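Next up is one chain by itself, shown in structure tokens, the form predicted alone.
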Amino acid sequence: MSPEWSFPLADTIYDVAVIGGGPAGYTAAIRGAEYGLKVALIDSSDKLGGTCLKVGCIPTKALLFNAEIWDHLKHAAEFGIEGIGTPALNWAAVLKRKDGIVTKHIKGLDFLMKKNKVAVIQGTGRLTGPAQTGVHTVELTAADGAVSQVQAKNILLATGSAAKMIPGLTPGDRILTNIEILSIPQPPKSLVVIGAGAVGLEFASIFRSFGTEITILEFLPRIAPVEDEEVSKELTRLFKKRGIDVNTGAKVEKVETTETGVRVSFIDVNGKQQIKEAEKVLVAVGRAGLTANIGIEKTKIELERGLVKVNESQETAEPGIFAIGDIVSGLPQLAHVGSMCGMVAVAKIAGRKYRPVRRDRIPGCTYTEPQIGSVGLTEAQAKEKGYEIKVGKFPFAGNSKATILGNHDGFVKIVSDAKYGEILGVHILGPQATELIAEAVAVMELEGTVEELMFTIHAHPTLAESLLDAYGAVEGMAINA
């Protein structure tokens, strides 16, 4: 099923024109339609979903689930499962399943656009300047080069981001970004991962499960650098336990192709020259917002390091033009952040109530093995802000459900305000951390205190009980540790 693409109509003035069909853009379009607004969604691709659905979050997590199953199969005998012999990896089937998941949800988006009567217009949208008599004009260039216009009272910029590349390198079959690595014909025998943020760590985890020799090179002093320092330290230990070569404080000097693969030259933390050869290299050094060539220079929109500055309703310095998603300055480039920013913007346009996105209420998730889920201030950040804090920490080794799952590495860490007991940050490393963190986000939104949460019943046996014990640990009263 392909989308029923609309064509721009000269006499149609939309309430909102959204430029970009990723999670930020399509969420804003649907919510705007639910508010009764007349919405156009402009995207240069013939498939909605953006990076997240097509070459990001969704396919990556599909591979991570395959890796999790594969890891369980390695230890099948421990669970009393015998007679399966030596498992064989059918990588083509793995990729087929991954692609099937992506296709299913692309079709789902097509259905939602029709259901909500959103006009989906294929083409590249560019701003033409300020509104004229209350109406903005978007220049639309079709795939065949034809140029037309879309008119709207408000515009939402949701053009997304692209992987940054080390200068002088070009992605190909050996030098990979998140796009190329998702379609390689076989797991490589060896892989150097440059960058230890979420993307680099997730792919390192995936391919290590499938037997690839992994080397991580991170310029900063620790992997997962945005996380609490204790999380980074323990993840490093667990990655090394899995046989992953973790190098922090590493400065990459040169990446070159060889007859059999790639050669990476770097300066290690001790200042010594090192060379690592591998079959492939993944460049995961961050993402750049796609703010060029969309007409920003024709408006009052302000940029900060190439990203768009907005107010609490996501509106730019140009009245009637909003920015959401990966192009927004000051917010992490996460799909769920873009989606919420989109909902905030259209609520403002529709005159509905909304709550601005708070940086300290955004959950961060890294789907490695073990997983990371975090929200709020790290211990160091809380101290820097002048809080007198109390910290509680509970290991999954004391959680019965984690033992049942055979997955008890990691811990839950609570950072709280010592005076009032308010939860300032929650940091989880362990099984299903990316699911468990949702409770912490809700707790912090409602300004929950340690005292209240120590008397909040958590079902037994569950991984969620680890949070109850961690709340108790703040007061030195964890039951199971």
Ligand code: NAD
Second form
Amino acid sequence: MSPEWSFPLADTIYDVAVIGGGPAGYTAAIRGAEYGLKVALIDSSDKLGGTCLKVGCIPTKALLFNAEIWDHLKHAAEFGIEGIGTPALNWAAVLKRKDGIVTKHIKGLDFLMKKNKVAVIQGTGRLTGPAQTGVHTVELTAADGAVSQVQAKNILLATGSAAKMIPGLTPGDRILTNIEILSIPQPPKSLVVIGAGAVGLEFASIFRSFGTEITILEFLPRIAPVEDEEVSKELTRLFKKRGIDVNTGAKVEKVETTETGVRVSFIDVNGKQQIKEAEKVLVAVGRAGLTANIGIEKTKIELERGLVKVNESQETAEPGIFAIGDIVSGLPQLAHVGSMCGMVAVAKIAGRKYRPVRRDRIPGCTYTEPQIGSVGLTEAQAKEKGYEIKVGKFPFAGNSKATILGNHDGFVKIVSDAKYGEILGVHILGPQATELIAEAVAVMELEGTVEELMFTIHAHPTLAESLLDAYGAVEGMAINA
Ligand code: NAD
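Same protein, different state: after the form predicted alone, show the form predicted together with this ligand.
Then the entire complex follows, led off by the chain already shown.
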């Protein structure tokens, strides 16, 4: 199905015009249409999906699945599978499969827009100021420079984010961001990864599986710094076991391209100058919200360190203008946060019930080997907030399904409130952690207690049983450890 782009109609006043067609924007557009609102979705690209679908979550996770299969093949004999000889990696086929997945889902979005009668308009949208008699006007610049207008009673800003760069560097074939690294012609022999957040850790994990020599340089004292400290510590140990050179407390001084690759100078944790040469360097030092050149200065919208301040219905200080996704201040830049912000905003616009997005109910998923899934407060955060806590920890070593999968790394950790047994945080490192965390999010959303969960039947044998054991461990009563 080919995309069906609409043209802005001068006499149409939409209920909602969404600027930006990533997960925040397209979800809001669909949900808005489901509420019966007349919706326009504006994107400067001719392909919907934003960073997540085109150069983020989806293609990265596609590569991670290839890496997982590749890792399994390396151990095929352990599983009694013989006769496959020496597996060879056809990288072009790996990239083709990844691109096919992306294309399929872009087409899927085109289908969903048609199905929901969302008007998809190609062009760059800019705010022109406050609403006039209840109607906002968005200035639309088409790819050929033609300027027109889209009118709507409400605007949703969903312009997303872009990778931050170390000053003085320009991405290219050796200095990579999440975009370039997704289409490199071959896995590099060596890669320096600057920044150990989700982007850095995931690419380190993928390319290590494919044999790349990896050096991680993280400025803070630990990798995965937003996670519980025990998760960072165990992931560091497991990454080192996989042969990844993990440097924390590392201050990058200079990144230069050489004849054959890159040279990265940094001061290590002991204050010693170090130089690392590699074929390529990945810069994964965070993402900046795309709030420039969208007309914010013509409105009352307030920015906080470059990101948009919103209230609990995602509305900005300018009535009728909402912000969702990576440009929002105070929330993590995650696709699933963006899409939920979008659903909240359109529910508010449609006069429907909604629950505001709560920071402590957001699952964080890092698709490394092993994976991280977490929600709520870390042990340190809970203590900082003054809770008296009880912690339960259960290692996957005691879980029979983990044994069947041949993957005993990691643990489930529960942080609970000692007084009422409320679950304050769940931190999982290990097999399928990104799937397992869904139970914990639902439990926390419904304010489940340790006692209730200790009597919640979990099927046997499953990885999910490790949660049951971890709830038990809070009271010192895990069964399998
Ligand atoms: P991030 O902010 O999560 O992590 C960047 C890391 O780089 C931090 O640990 C920071 O201390 C470090 N850093 C910054 N400057 C540095 C420097 N000069 N030298 C060394 N280290 C430096 O950013 P990211 O990993 O680029 O990800 C961007 C956003 O996208 C994040 O919000 C992330 O959560 C999101 N994301 C999520 C997923 C996922 O959910 N699986 C995957 C990819 C990206």
